[in-house]
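Taking the form predicted on its own, here's one chain by itself in structure tokens.
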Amino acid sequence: MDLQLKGKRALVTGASSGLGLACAKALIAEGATVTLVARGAARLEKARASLGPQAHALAADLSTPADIDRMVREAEALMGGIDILVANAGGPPPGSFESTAVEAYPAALQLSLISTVAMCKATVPAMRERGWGRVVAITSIAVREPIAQLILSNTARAGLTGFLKTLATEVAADGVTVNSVQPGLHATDRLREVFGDTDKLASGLPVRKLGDPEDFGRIVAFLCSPTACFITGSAIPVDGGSSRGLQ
């Protein structure tokens, strides 16, 4: 399937490695141009190189708002402009209710929550103009059931969450849709790194399997797709059937 991405260009942050390198990769294979961005240079390059001449790198740090700005700027520069943002940060410290000081709020905050809204004030105006544009934002299968210990990330996500569908209604119109994609487990170097044993979790799942990364970016290009044009404001998880919620 075509999904018309040719010429397309998109900005994808946290992408030097896991579900980020994964969209980035399945965009470019759908013809579209991409600026990978994540703070370590030395392994930014190297995502950059293993996709080819479609992929350009910037190093930026998304706890920090004026390299937000400036990441935007140089992308549009490389590119000649952004039609597609895909947000994904990583998560804050794990901590529970008790063990978290309320100082450890803000940066939470700014990192998966602030930083997105910073991105789409910076990219989204100009995609209304043009009257396209697609906004997906990785978040957390932790909006739908709240994870034990992660009450910073549980917190920020669900705030995002609530960012994203109140601007998907204002800019459908323009031709711009906004959504985000809620990832449960999936065999990334980050969850190999934290749990180690992971047939111990893909048990634990009703499709008995970890998700593959590969598979979860070609679900944000399709979003990404003018086929997708008519899901908008949606958060849609892509968890493996893990969320026992009717919504």
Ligand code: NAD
Second form
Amino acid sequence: MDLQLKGKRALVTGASSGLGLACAKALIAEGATVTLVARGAARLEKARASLGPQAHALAADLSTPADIDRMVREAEALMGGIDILVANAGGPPPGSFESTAVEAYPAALQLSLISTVAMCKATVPAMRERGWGRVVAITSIAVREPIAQLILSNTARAGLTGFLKTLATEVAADGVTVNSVQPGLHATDRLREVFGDTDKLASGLPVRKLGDPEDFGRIVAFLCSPTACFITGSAIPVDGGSSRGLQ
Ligand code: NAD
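Instead of the form predicted on its own shown above, give the structure for the form predicted in complex with nicotinamide-adenine-dinucleotide, please.
Whole complex next, starting from this chain.
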């Protein structure tokens, strides 16, 4: 299937590794031009080089509000505009209600909620003016079933999902769709670092294997395509069947 993404211009954040990099790769494979964003310039440049001439790279830190407007302006200058925003970053640190100080919440909310609000503020108005745009945020399956010891992530991503749903309704008539994709366990370097023995994790999933980031990237690319115009305001689990609820 041709996803008709040739010529579209995408900003993908958290894109030097894992799920973000896989999204950038899938968009480029479909003909889009992509600006990849992450903090560390060296790893970012390696990722850019692996993706070829349709990829640009910009170092920025989503935990720093001032960096976000600069990043969007520079990405627009590099590509001539932004048609697609894939909003992603690393998750906040682990912890329970008891172990997590109130003072830890603002930083987590900045990284996993407010940074996406700011990126939408900076990109969606031009998408509406052009009558076409796509926003896809990578959240977590924790939005459906909060995960123990991840209270900051559980809190921020539920809030982000509420924001995205509200935005989706407001901009739907202008050709802009807004969705989130909720990863379950995917075989990224980060997951291997955190859990070590991923075979044990995989055996606990209904599909008995971890998600492949490249499959995840292609699902996001589909949501960014013109064909997906009737999917908006959705929060889509990509979790190998691990969430057991009906919704
Ligand atoms: P990862 O650590 O492999 O990639 C995160 C990317 O974000 C990297 O490119 C990193 O440089 C970038 N990044 C981190 N902090 C940043 C910041 N402040 N500013 C700019 N860039 C920043 O992680 P991943 O496994 O690909 O996960 C991506 C997201 O999906 C995370 O929020 C994670 O919590 C969530 N998630 C992942 C899984 C999984 O199984 N991999 C499951 C549930 C949720």
